[in-house]
Each structure stands twice: as C-alpha cells, then as structure tokens.
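Just the one chain here, the form predicted on its own, laid out as structure tokens.
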Amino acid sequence: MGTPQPGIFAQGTRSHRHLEFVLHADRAPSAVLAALAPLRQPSVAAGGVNIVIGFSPALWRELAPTAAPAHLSEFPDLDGVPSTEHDLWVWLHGSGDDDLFDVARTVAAHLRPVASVASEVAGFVYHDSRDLTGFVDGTENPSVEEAFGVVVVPAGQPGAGGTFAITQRWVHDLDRFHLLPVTEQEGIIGRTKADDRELDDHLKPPTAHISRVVLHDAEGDEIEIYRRSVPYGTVNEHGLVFVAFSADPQRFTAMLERMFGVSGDGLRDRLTEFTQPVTGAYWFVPSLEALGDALG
C-alpha cells in the first residue's frame, strides 16, 4: 500500500497558500521531472510548512503512465461551473504567512525552468473554522482516522495510496447574503448559524446546501469526501477556496451536478444564488512512493 502525502491530513494550520503552475510549451518530460525532483518527498518543510503536490490528469498520465488510475478524468463540462485546469497544483499550509511566503518562493524557483505561476491564492482559517458567511464549514467531514478510507485509492489498483482532489475558488456576495434574516440564511445552508446544528428534516429545504452536497448510495449510506477548504480574499473580493479529496472523483462530479441542478431531480443548491465558482480543476495527488518513483 502506498503512503498518501501527509499534508492532506495535517490539521491545525491557519495559513494556506495555493499555487497553480502552467508548463512551458517547449518543456521536455525529463526537464519537468528534474525540476520536481527536490519536491519528491512533500511533507513538512523547514518552518513547519506542509506541502501537497497534485498533477493534472494529462500531466500525470504523461509522467507516470503505469501509476495513473483508470478513472483519472478531466474536470466535467457543466453549465455555470468553469474549468480552469492547469498542470501542477501545490498546496502549502502552516502556522504563519511568513513561512508560507518563503516556501512558496522556493517552490516557484525550483519550477521556474519548466513552468510559470498561473494562479496564487492565500487562504486563512476564519474564527472557529467558519466560512465568511458565518457558518461553520466542513461539519460533515469524516474524522482524520476515517478519512484515510474515504481518500486513499485502495491497494491493488493503479494509483494506490494516492488520491483525487478538486479545487475551486468561489466568490461570495456577502452583502446580499447578510441582508437576509438569519432564519432564511439557515434554510439556505441547512444548519443553525450560532451553534451549527443540522435543521430538522421538516425545517430543512430540499434546496439547502447540505441537502444537495451530502451524497448517499443506493442503500442510503452516506458517500463521503474529505474537505480542506479555507476562506480567502480582500475587502472587494472574497469567498472560499474549496478543496476536497476522494478515492473516487465521480463523487465530486455528482456533488457539482446536484448543486447546479443537473442531477435529474430539478433542484439546485440555493447557496449558488449568493456565491459562484470562478475556477475549477481536478488533480491526482500521488502517493509518496509513486512520486518518488516518477521523479527518480
């Protein structure tokens, strides 16, 4: 069984930075591997910064075809859900922006011969892990102990020990949302705002956020994903960097289809009236062993 990148599960960090890179058109696979070689063991860097490295489906197939899962897929084509896939994703998180800044510059310097920074977003933990709407985020997450079974591709399959990831940047319209009475806000989310209790079924609309994103299989059991989202932003633009991991990327697609009203039941997540995605990408996050084998 491969070892998943430990930064996926590292808790307690309050500063986050997401870098996406696009490869130069004239780069050779050998040059990409050489540039990535110093990052072959992403974990905790000097200064306590966790590093997680993800690859676009196309790039991972190119660099490590024998370690690519059969169901490694591109971001879905859904109306209102932009696809902005780049080649590499590096997620840094730690205790302070100063260390993250230094490590981000070092990562970018390693990759500069073959890639350019296409996107950079700095995120942060807001109060007691709340979204900027004021509601607790990630309540439905499995525990860290349970998350391994949710996230990790099982042994015996191509890509074992790795995981699939989705990243999206959502822009909130907080002014409109906060004008609503708190009871209406709670109906949009499906939980109470102050103490994070799930609304009773007779009070929770079918268009509530948690009604749309909590998935169930044919037997009624919950199909889980592992979220590591954080808020981001400035006074003028702010929202959520949505990050989640799963052993099966189809869970992400099913969730997006239910949110945007194309899952067949005609219902749409009402939260999408107040926040919109402006980026979207799927990534494969290989195990430490697969990463080491690819990079030599």
Second form
Amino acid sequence: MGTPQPGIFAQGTRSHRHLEFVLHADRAPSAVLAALAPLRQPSVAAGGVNIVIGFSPALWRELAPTAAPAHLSEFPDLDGVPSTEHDLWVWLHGSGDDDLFDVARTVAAHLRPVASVASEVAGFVYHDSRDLTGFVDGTENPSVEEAFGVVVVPAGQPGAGGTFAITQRWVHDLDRFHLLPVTEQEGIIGRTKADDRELDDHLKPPTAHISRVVLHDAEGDEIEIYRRSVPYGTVNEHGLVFVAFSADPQRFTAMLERMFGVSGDGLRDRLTEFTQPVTGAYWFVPSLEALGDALG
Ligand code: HEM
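Output block for the form predicted in complex with protoporphyrin IX containing FE, input the form predicted on its own:
Everything in the complex follows now, all chains and molecules, and the chain you saw is the first one.
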C-alpha cells in the first residue's frame, strides 16, 4: 500500500497558499522529472510548512503511465463551471505567511527551468473555521482517521495510496448575501449560522447547499469527500478556495451536477446565486512511493 502525501491530512494550519504551474511548451519529459526531483518527498519542510503536489491527469499519464489510476479523468464540461486546468498544483500550508512565502519561492525556483507560475492564491482560516459568509465550513467532514478510507485509492490498484483532488476558486457576493435575513441565509446553507446545527428536515429546503451535496450510493451509504477549503481575498474580491480529496473524482462531478442544476431533478443549489467558481481543475495526488518512482 502506498503512503498518501501527509500534508493532505495535516491539521491546525491557519495560512495556506495554492500555486499552479504551466509547463514550458518546449520542455522534455526528462527535464520535467529533473526539476521535480527535489520535491519527491513532499512532507513538512523547514518552518513546519506542509507541501502537497498534484498533477494534471494528462501530465501524470505522461510521467508515470504505469501508475495512472483507472479513474484519472479531466474536469467535467458543465455550464457555468469553468475548467482552467494547468499542469501542476502545489498546496502549501503552515502556521505563518512568512515561511509559506519562502517555501513558495523555493518551489518556484526549482521548477523555473520547466514551468512558470500560472496562478497563486493565498488563503487563511477565518475565525473558527468559517467561510466568509459567516457559516462554519468543514463540520461534517470525515475525521482524519476516516478521511484515509474516503480519499485513498485502495491497495492493489494502479495509483494505490494516491488520491484525486478538486480545486476551485469561488468569488462571493457577500454584500448581497449579507442583506438577506439570517433565517434565509440558513436555508441557503442548510445549517444554523451562530451555532452550526443542521436544520431539521422540514425546515431544510431541497435547494440548500447540504441538501444538494449529501449523496448516497445504491446501498444507502453516504458518498463522502474530504474538504480542505479556506477563504481568500481582498476587500474587492474574495471567496473560497474549495479544495477536496476523494478516491474517485466522479464524486466531485456528481456533487457539482447537483449544485448547478444538471442532475435531472431540476433543482439548483441556492448558494450558486451568491458565489461563482472562476477556476476549476481535477488533480492526481500520487503516493510518496509513486512520486519517488516517477522522479527517480
Ligand atoms: C463557495 C463554495 C462553497 C461554500 C461557501 C461551501 C460551504 C459549505 C458549508 C458552510 C457547509 C456546511 C458545514 C460543513 O459540513 O462543512 C458545507 C458542506 C458541504 N459541502 Fe460545501 N461549500 C462550497 C462548495 C462546495 C462544493 C463545490 C462541493 C462539492 C463539489 C461541496 C461539498 C460539500 C459537502 C460534501 C458538504 C458536507 C455536507 C454534509 O455532510 O452535511 N461544497 N459547504
């Protein structure tokens, strides 16, 4: 069984940074592997910064064809849900922006011969893990122990010990959202705002966010993902960097289809009236062993 990258599960970090890289057109695969080699054991760098590395499905297929998992798939084509895939995703999180900044520059310097930074977003934990709307985000996440089973590609399959990730930067219209009475805001999320309780079924609209994203399989078991989102932004533009992991990216697609009203029941997540994704990508996040094998 491969070992998942430990930063996926590391807790208690209040500063986050997401970097996406695009490879130079003329790069040779061997040069890409050489540039990535110093990152073959992403874990905790000096200063306690966690590093998680994801590859676009196309790049992972190219670099490690025999370690490509069965479910490796591109971001879905959905109306209103932009796909902005780049080649590499590096997620850094730690206790302070100072160390994160240093590590981000070091990573970019390693990759400079083959790739340039295509996007960079700095995120932060807001109060007691709330989204900028004021609602606690992450409550129903699996615990770290359970998360392992939710996200890791099982032993015996290509890609074992790896996981799939989705990243999306959402831009909120907070002024409009905060004009609504709190009871209406609560109906949009499906939970109470101050004390983060799930609304009773008779009070929870079918268009509430949690009504749209709680899915069950044929046996009635909940289909879970493991979320690691954080708020980001400036006074002028702000929102959520949505980040989640799963052993099967189809789970993300099924949730997005229900949020954006294309799952066949004619309902749409009311949250999407107040926030929109402006980026979107699926990544494969290989196990430490698969990374080591690919990078030599
Ligand atoms: C701006 C975008 C989003 C915001 C502000 C947001 C916010 C929230 C909040 C406040 C909760 C309730 C507390 C909790 O259990 O964490 C929640 C739950 C959840 N969200 Fe989101 N979310 C967003 C996007 C998404 C997307 C894109 C997905 C899936 C692709 C998703 C999947 C989930 C799931 C699975 C839950 C747990 C539901 C449960 O088990 O009760 N969310 N989200």
